[in-house]
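A lone chain, given as structure tokens: the form predicted on its own.
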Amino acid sequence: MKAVKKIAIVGGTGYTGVELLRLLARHPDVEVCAITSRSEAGRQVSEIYPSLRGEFDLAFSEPTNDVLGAADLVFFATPNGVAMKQAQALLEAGAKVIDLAADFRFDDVDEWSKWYGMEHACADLMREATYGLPEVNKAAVQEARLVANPGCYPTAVQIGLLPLLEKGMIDTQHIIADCKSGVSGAGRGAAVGSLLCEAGDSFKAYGVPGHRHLPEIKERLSVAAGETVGLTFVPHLTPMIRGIHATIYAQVDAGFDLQTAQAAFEARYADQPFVDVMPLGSHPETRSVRGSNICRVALHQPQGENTLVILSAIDNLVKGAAGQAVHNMNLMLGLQETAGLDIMPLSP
């Protein structure tokens, strides 16, 4: 009989924390042994999230190394700057670590400090960490002890562009990623911009001069392209709870063939269980992926001219966060890749 893996979650009161619990509740090979929250220590999980009544007989605890180090794997569903202060001790205790924040996503420590406004606490671990986009780094994730879970926008954009960059099918210097996210992407913390009266019945761009996900996207796209890409990334806030829709524009030359590009996408993602390459002319919707770990992509070449449009849709809390983290966990612990993630999207 296969031994059950013990899993701990640091920062269990946020949206990604509760999404991790939702997914792990039905995972056949793991047991959540600890979930931490300094502010809610001692309270039952179901008191804060009634949706989990009957699923977890657990109270929030303090995130001590003794408690966390007893787990086979620890998720950090915490703000930026938290995991980097505790990861080393947990790795030394024998636990594997997945950080859902940005502490280990960059290769360049100075670049990270520039965008996140703090000094990094463990530069050596940043260089060791594996970037956890399974569609790119599956083999490396399987061997890793520390994984940086990608950002939500970077996930949607990379999946939409990887086959084109790897095959040299687009102009790498003129890429536009026009992305829209639901309000849950801002987290559960109280903020005026996330209030219903502020975000409802409205639509706005933000972070246009430079969003924190921009350097992550550029770095990873440049790796795929084999050269530094030119990218304009504009995120938008939409009045919905979940979902990211990325509309990506790329320039192609006169010899570009849309059918060939479609075949490249289908071949590239044929063995990737969570990417759905839709038929040419399709329009993926955020509601078609809600609650699931699926990314749906579709290609368009308007009027057959030199602009290729790629549409990419994910649930920002699942494929863009907790679901991708569980996917990485499965790979790191030698479990079935799709375990706990074979869930259909919610509709309506």
Given for the second form:
4 protein chains.
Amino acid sequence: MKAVKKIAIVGGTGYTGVELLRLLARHPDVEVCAITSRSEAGRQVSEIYPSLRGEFDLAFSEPTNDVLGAADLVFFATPNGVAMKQAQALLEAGAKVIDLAADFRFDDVDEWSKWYGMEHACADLMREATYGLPEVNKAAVQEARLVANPGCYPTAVQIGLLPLLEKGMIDTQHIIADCKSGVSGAGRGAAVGSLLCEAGDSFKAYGVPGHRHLPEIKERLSVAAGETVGLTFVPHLTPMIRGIHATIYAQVDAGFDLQTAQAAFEARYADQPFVDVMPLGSHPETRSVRGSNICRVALHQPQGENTLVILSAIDNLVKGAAGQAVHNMNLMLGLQETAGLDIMPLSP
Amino acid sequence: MKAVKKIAIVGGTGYTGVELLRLLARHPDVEVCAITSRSEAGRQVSEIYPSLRGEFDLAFSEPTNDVLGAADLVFFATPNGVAMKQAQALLEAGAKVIDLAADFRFDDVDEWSKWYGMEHACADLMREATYGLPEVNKAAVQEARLVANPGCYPTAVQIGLLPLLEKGMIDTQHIIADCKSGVSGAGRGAAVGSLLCEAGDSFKAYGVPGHRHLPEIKERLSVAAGETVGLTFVPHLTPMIRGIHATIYAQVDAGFDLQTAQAAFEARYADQPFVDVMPLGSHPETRSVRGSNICRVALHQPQGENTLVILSAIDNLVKGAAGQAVHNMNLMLGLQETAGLDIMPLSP
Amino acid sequence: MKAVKKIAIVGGTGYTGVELLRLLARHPDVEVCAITSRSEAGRQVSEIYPSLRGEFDLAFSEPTNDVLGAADLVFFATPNGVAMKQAQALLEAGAKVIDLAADFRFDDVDEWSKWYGMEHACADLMREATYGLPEVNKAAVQEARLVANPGCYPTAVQIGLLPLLEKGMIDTQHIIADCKSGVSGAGRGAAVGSLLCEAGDSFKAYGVPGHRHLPEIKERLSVAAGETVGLTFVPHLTPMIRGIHATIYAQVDAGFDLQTAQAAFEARYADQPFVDVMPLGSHPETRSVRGSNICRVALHQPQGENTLVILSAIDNLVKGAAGQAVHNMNLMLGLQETAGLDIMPLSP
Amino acid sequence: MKAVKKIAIVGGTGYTGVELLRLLARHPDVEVCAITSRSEAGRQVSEIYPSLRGEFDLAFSEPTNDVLGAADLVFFATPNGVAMKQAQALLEAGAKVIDLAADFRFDDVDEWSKWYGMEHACADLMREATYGLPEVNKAAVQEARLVANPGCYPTAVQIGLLPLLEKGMIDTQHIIADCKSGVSGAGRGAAVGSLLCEAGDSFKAYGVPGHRHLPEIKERLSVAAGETVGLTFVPHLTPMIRGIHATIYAQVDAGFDLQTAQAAFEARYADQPFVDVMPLGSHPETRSVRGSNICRVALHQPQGENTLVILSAIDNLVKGAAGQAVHNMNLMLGLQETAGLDIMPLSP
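Given the form predicted on its own above, what does the protein look like in the form predicted in complex with another copy of the chain?
Entire complex below, previous chain first.
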């Protein structure tokens, strides 16, 4: 009989925190031993999240190294800049660490500081950390003690482009990623822009001059392409709760064959349990992945011309955050890859 | 090793049909052997419901007695008036039957004809059928071969009133049930009133002169009370997908004690796995049960006066339809009561 | 030629503030000369509200008595407790005042303090203030220099009950007002509960133990009835932006005649430009009044029994706040009653 | 005193029909003398559209040439293929005609037949018709007796590109228009895909292989550019009622100057009352134009690289349909250009 692994969550009051709790509540091989929140310390989890009533007999606690270091694995579901201050101590105590924020996503510390507006607290760990997109780095994640969980937009965009870049099938210099996110991507913080009356029944672009996910996407696509890619990334806010839809445009030359590209997608993701390559001409809806860890992708070449259109849909809180983190956890702890993640999408 | 039970679904293109598929896809003890739809016969289930891609290698078929009668249990997820025409033949073939529509919910055939506007095709079976609210009829359901799955509004209202009526704690003649439903309650039929642009960002009452769930609620409450109750039932359409919230008003006299009522609720539902009696003063949100089979109830006595307020929230497609049907199936087939239904609510 | 009146708005960054600006932008007889906000002083109005671009060449300013006192009329679109501190000075300077918050809505200062949790700063003015429901107090408003604009729930409920109470047609001791509000009723403050991901696609009751609008409604209904009424008031949060729907239940005796009641409503509101008594059996939708100052009401007597159901729908930001305030302004300044308010509802 | 013009609407039960009624109800110079609907003939307009109660004492009638020909101007708010069958007769009777559908939008009859799947009933009129985008064809519209009202997507995209194409500032061969529409764009027809439970809380692309607005956009942009443009057009369905947001990508060369482009936009639209060129770096929201005839546009050049991003937002039912039609009507009838269209956006 396998021993149950002990899991701790730092910063459990946000949407990625509660989503981790939802997933781990039904995970067969792990137990949540601690969930921390400075502001809510002492309160029962189910008071803040009635959807968890009866599932966890657990109160929020202070994020001390003692408590956290005793876990087999610690998730940081915290704002940017938190995990980098505590990760070293926890690793030394023997816990593995997954950061769902951006602290370890970059290779370049200076680039990170420029986009995140603060000094990085541990450049060494940033270099050590593994970028946890299992569709790219599965083997490395299995060996890692520190994993940077990818951003939501970067996940959707990379899965839509990896086969093309790896095979050199598109122009790498004129990639456009027009991305649309549900409002939960902005987190559970009390911000005017995320109010139902501000974000509801309306649509807008934001961060067009430069969004923090731009350098992350660009760096990872460049690794896949073997050269620095040219990328325009425009995020939009959509009046829905969950979901990201990426509409990706790439230029192809006369020799491009759509069937070959489709075959490349199917081969590339054949062994990836959470990527669904849809038939040519499909239009994935975000609700078809709601609550699940699946990414659905579909290819189009409108009018057979030289612009390829790739559609990619995920649930930003699952494949774009907590679900991918659990996937990484499974890999890091030697559990079955899909454990706890065989969840049916909720539709309608 | 237990044999896997074979399940058939008649009328699988509506919301209750796809919801049955979502639940049964992860049920450990059953297998869906047939799903029928006259209009979609021959098409793969996953074409119509992309959320089910990879889950069912199943095409819609014609609802013949041969195919259906071979199942251990047949769900009718059809409009009113369909199950009553085919149930007899399937029962004779040895299948058990659960109707998610209204064909077998009443005891009185004439009353049924009045509200549903058609002759009933098999009065005998209506009398035989068991009303499948497990919180009332668990033992009878376990023995039944034909179960009438309760309506969504009736489920929410009954759970909010049963302990009070059974104990004689309220005035039975002045009950008001002010109920609010998400739009999925109207089904997947192409009706103007259910369009996003008609039902979205708006709120209205409907059917105030008389809704078909009124006689069902009244009959069942009267059984619980041991006398004919007086009930005003007003349904409303809320701009959301899933969820029913019942706000129930009952008159109490000077001897009423709120703590005693709370204790009665807790005792009444202590062994019911899908009813959550919340602490006094709670306000259940429909999203706290989204996608799950749970009913959350809470009691209030505003300003200590003589009007008791009971709040009851369910997911209309789960506890109000497909989930309750699976619960009944488990009971009828001798499976574990909660099998396939230990689903975490999706929140946010 | 009539002189244009000068209008000032205190606290213009909230929803009632911007709604006043929307209405006054097209008002033929007034000009907004100042709009104040401590937090946004110096910023252009159109920066915060792009929907007003090109309409107002106006920056937020500090709410000094000098600026405000020079106006013909000052609106307070501020939180509770602000207007009561500044109203006296402005009245002395010759400006008329309308408070859209609750500072002057009660007659009883102690009752106010109990519900609003603070000492009242000017009890004298509370006694002087006129309660600005034009359907009740039109003549008094025309003479008033200080008007308390009614709450949104109180407006919808009063219009639904006034004819019945004034004519003594219902039992005054068992009134139930089950009310549903869009999220804009909670204001533009950054509160977690008003986030799209918290309030969206969900429904809940709130404040069941006691909401601040309860004493306001109760006091005004009691005035209409000529005796203290018994009222249960339950507000609910609906996932939409604007709109209040009140479902009101009243007990009637055997002598009650529905046609007579309908006639009483039609007569009572015949000269009220903003009340639409719909035909018997109608179901008003909130979207049918979206953006307009209209209240639509409809009567039902389900199954002819002794519970009367009154449905009342308003736009909470217009008839429930800014529109009613402009109506009061028109009356106080001797303008045409409907000036600036002949706005078509936006539907869909 | 100017005589009031008589206006008829054919096909008044859809969203563009009721939107025309909303706008014309407050238009100072016109009167709606007839509104037709075969399916609803005889019913009062306000029965179907309660938002219009008290505004029109008008019943739906049959669309006979007698009734319609007596009008000064007839709007066709009908499906594609209707106006082309009746326009000739009405023009001969002396009425002017505006078709809000696609019957007269193309120059090329064969192209039209290919995209709309039917023979064209009057090729001559197609050639005569003026394309009613006032920002391009104001003078021609003033002289026209038959105007083709532009599609909603084409309106948003053209306004975002005209200054650039006319001045030759962008690469004409690699234009991408990623467009997002509210669900009202699909009309009021009872279609499963437009149900709240299908289109709500979800996002998807549709028609990627080829949407009917593609040839319309391409033809008009080519006219502006003076050469055939290369265009990829991807429409998306957004879970909101009204609004179109176009995110347009164009390639620019090293000599491109963003300030010059901004100045070109400001100059191009200086005399156009319904185009708002926002400051550089702005992000227009669809709600900032909700219910109004305004198009807001903003320019971005992310990271100063060679992809220009233009954001364009309209209300699809107003500037994208009924509002633009009224604008054209004003021009055709010699009325003030903005008459009836000075409507404040409804926000929130």
